Amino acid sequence: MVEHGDIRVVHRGGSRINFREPVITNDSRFLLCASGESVKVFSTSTEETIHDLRGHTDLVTGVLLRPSNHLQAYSCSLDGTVRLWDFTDGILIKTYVIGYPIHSIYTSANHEGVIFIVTPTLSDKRTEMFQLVAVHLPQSGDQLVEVRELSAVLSDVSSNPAAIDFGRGGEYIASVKGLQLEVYFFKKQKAFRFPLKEDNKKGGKNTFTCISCHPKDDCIATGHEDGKIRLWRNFIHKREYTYSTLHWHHSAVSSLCFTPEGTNLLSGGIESVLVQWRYNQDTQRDFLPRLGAAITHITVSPDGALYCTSHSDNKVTIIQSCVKVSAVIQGLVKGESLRTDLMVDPRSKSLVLNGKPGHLQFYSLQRDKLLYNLDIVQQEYIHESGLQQFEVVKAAFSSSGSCLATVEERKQKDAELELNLKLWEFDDQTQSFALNTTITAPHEDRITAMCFCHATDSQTTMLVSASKDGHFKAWKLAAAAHTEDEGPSWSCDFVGAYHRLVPECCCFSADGSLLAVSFQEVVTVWSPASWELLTTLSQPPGAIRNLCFGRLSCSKYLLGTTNSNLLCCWNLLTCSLEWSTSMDVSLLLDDPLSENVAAFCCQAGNTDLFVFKPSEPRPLFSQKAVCSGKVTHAVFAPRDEMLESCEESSQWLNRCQLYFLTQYMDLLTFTTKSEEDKLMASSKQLVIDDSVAMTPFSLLLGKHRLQDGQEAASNLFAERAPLPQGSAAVRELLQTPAHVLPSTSFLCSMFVQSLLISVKDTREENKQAEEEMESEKEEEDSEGEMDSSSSRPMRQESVGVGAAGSSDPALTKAQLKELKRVRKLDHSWLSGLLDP
């Protein structure tokens, strides 16, 4: 076993942007979100990523603007540090080392130089208890500062950031946990507690879920599991407190937020509806429905111009204060579990997997951005817990990406299983997939496996599906037999079975000549051309979990894993077991562009990776404990450009990059040190101002830098960057809407310069003229002396051409060009006048 330190496991996109409450800057231009181990800065107008603030070594658990400087922001992490950023330039200013995992962070303008964090209580190791701690940040010029002055404020708090909030500008801080509300007054240094009963008279649950304090009045709004909102008043005197109740949500209230002036209260929950309550006017409220997914966080910009909601489908919605959606920032949608496999779309090279309910999402790994969602179920999703609805459980692409197969199912408690197999065809006009054929009840039970035949020379497209009903079926795309107007459709070509056993896995060989189907402990090999059973392969006891054909030079091998923790390799030429090894393989994956095979093995609660060739006993690469838990979904994604790695240990990453999902739905990948250095170098060569989002409009009218060019030895001036030609510039200006154009004074200089001819263009024309004159040298032998002196004027200025012409001055380029033009004129009309 060989481990290599130059290959690292890193997060590569797809992190959650809804994990913590987002932050809108004071000018409402940028949005800051905690995303994995980094902080992402988005533009609220273009939805593009402006900066990716990296520096933390563990999960970022909070982002907050610095009260004394609105251009800086704090971020906290489980790595025990608080970092101060200049988010406009993407610069790390300072790192404060706390030394304890931080779960949330709070600040107040009344507490200068102090931040409040939630950390675990060290004294109690039996249960997870958290405390609110005040951290006094030391004034130091060093970039790395160790914090020593900590003081506890509240002893038993919730780790949920929505459960703590400052009130009345920082005069008090309120915290909720379980059935208790606790308010701590900083001047009095005293805390009051207000408990509630577990259930009310109507059977509702009174457990606290979130809190928000009014910015100016002594009022605290709390959300509860039964959907009620309570407004607490007079809590300064413990025995005289009162509360009123607002009720619209039918389920738990997940987030509450007052506007900066305190005129409105915003609330949200599982209903996907943003509710805006009028403060002190309980009957007046506004709604923004159909936001797409349950609301997890609500925040408001400091100027009150924008609202922002985070959603359970890893989405952030930016809403104007008039309750109108203005932008949507969509991340990689992560559910509780992934039903489909990880796939790569052969056309767009994007990652494809389950998205929001009933959809497949196409996610760009290069841009870390969602491209689009494909609605598979084509039914409105009802947000109600316990309701069984259609789910996409299987999906597969053809080798060219022109066909997509999906399986959706729904199982009611007292009803039969509903099953649909849908075949999709890529439409070049809409650049999306269109439904071609729907097959209702393709099998009598759940489908266990599905795959396309990836043979490039095959004239027909074939799909094979295996089911728990004991059969596997082959589906073919054929032309319509009845009318010419109908397009090609899918039909069943063959139904196979083996001794009434249940098929679990199926896969085609690389050339499509063989189909392997596993029936519990037996592997059957079929010929798709005649559907003849060629052979059966036996192996030690244990049901087959994965099947995989070798590729290229290893195409004669068939690999399989069993429930008895064995990895087996069969030789298809001899129909015998080539080798086997004891290994608990959770996932077996083949590289589509090489002979390499990746095996994820679960051992001692962690997952190990082995990369090998079926023909060689020694693995090419192995790494212990790539992640915790079991890996069940991974994919090889072809690279746009092949890496040129000379080291044998990393050559398996040259053509494809391996991505995998952990049990916590984190998307990880393997990268080499040289690849990381290349990414860092390319990020430093950006020529566009980072504070401006990269959009077509900013590229047209934005601030460009002059590119350095190579200067000739005789040049006295630097070359100017090529300007757009007049026609193109005028066309772009005329096609741009007038209301988004900048001032005329800004456009005037650019417009005038576009009409001028650059010095570089003149030099190129002269050079082209010289080449044309040189090409005509052989055609003008009668005037060889003139041609030889004109084709190389710079090299033969001091050399005489002949005895008669040695005293004549050399012609300039302009004179030579004019002479050439005169010689080409037609003078035949003059001879007609001279003839008598």
Partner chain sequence: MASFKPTKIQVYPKLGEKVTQDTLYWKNYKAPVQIKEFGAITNIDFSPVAPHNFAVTAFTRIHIYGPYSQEPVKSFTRFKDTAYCGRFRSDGQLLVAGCEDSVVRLFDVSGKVALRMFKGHTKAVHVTDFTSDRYQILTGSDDYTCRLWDIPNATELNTYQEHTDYIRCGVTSKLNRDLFVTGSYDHTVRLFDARVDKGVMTMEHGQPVESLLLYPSEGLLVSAGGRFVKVWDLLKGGQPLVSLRNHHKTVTSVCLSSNGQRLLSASLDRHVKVYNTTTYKVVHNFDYAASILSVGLSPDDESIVVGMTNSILSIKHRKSPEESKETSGQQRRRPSYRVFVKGKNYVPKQDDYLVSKPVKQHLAKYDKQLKKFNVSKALDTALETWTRLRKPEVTVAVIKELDRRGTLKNALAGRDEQELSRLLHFLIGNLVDPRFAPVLATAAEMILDIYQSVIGQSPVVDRQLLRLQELLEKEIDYQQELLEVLGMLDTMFASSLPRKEVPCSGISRSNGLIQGEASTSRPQLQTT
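Right, and the form predicted in complex with the partner chain of this protein, after the form predicted on its own?
A single chain, with no partners or molecules, comes next.
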């Protein structure tokens, strides 16, 4: 067993920012977002992350500004704590320990020192019941405060934070669940319930989805499953309540929000259209269509200048109140399924996977930021549930990154499968991929695998796609025969099949001279130059699951895993099995920069990782129970700069970093200790002004400043910063009104003196001098001017006795002062001469 003490599995970014509704600060400069186990502070103007408020140990479930201090914010989490942060500086102020998992948090300006939280009802653990609890926060100076004063306000509420809202001035709190609206009046300590029928006559579903209370008026807006918005009024009396209905949405309203003045009501849903209703003018609406994905939350800044919508594709859009998008903060989009594998774009070194429907996303691993989305399908996305749309299912990059192949498919229930193979060319001018060729229906059935020929020296690029229809096809980039004006396009070069079996995997050798295609149990090896079937390899029981060629010194090996828990290594020179071992490998992955191969094995619900060289019997690295569940997607991402780790176990991480995706779509990676230390150090180095957004420019600036500081520190003695005394004199000269200043001849000498560089080695002396100076000035002011001509000869004498003179008590006070001044002067002159 190999030691691997310093290699750890860590989370690497990409957490959801659309989980709970974001908060815009009072000055509209920052946006606070719950993101995984931390709260992120974004700048609303530059879209950059400014702080990452870390501290919670479980999912953060709510962020809220503190009503009494708008520079502080509460956050609650499933770990049972509420934390108070100073988000401008990114400091944790207080932690309130509640003890129960908290699902959402509410506050009101009228309830000082009280927060309202939603926690599961304790009595009944089996059914998921939630209650709204008022928490009185104790006034205490401690960092960590245990909270004991809990009082239930409403029982049986929804855990959805959008389902509860405070009414006008915090007088009442309204909650919806299922088909019931409940309003609790704090003064009367009474709750009214307003039930709705399950279905109305027209078959619409009346279930409540969200709620928002008018800030100035007694009006509650509720959203419903069938897309209706009801405005409830007069609910103070249980019997005489009324409601009016607004209907534009065709499916459930997922979020509602009144603007702070209550003039507008914003609503959004799966249509991804932000609708702005005028309060009391129901016919007037403004729309902001095509926001990209279903709206999950809407918030408005306290001054009403900015709207903010969260979207189901992990995106936060900041919208100006004139209904114009001003900024988009996009996180890593993780859908329910990862149809394309994880890939690394060789050009930008970014992680590529399918994100928004019909798009490929390019995600920078280093900066934990989505770089851009590439529109693959190029069709208007219809935001409607239950509609089959084109999805990107496969993608592959050529080794240089200049070509990208994507497959999109759409399968309707009873219609034929629609399949498009698209080939993209990187355009250096626009710095993005441009569509070169679209091949409609490249195969008759789903494409199972696709790979580019990796040979770097070949003139033409080749792509091989294998499909369930029993064929694999080779596509080549070639100039069109007839028309000279168009550039080269892709066309089919070869169609291969083997005994009508279904090809599952395909793989090119590193030099592009061999193509291995697995047909169930048989691996066929072809020569792409002549399209000859060279040989077949097989390991009878179990179909081939993964295939990969060895690289560099191990390029004579072909590795394969089978369904029957076998990892085989064939030697291509002898066409025979070199070795095989029994493991349930779910994923086999080769490092593009070294000969290492990583195998993820699934054992007893956990995944183990083995890293080995095909030529060596012992694995380089192995780790048991990397994560729970099966790992089906992983990728080796080349590092920007090589690590120089000498330890045997971590050497495989020197050139590449291994990222993998767990069953629950968490992006994890392996890091070594030294790397972490380095990272920590670098994060400390980057001390930047918080008010400056973390832009590349500001990073540069921060570095620059840092260097300045260091230089200053190192050259403390050689080159001093401007001395305080000099600057004080100049300041005085400039700031004092002209009519009270002494004569210019007197000032001149003082001014010149102030410009001289004094050489005093210690700071204490400096300070003394400064004090001296101050007192001297006072004296000068009071006594009048001193004769400069008389002081000159004295200086001549005192040079020699300077050191002794200070200790001499016989001297008068005036003399002493003069002496000191002269000494200072002399030293400065000398230092000016001595220190070139």
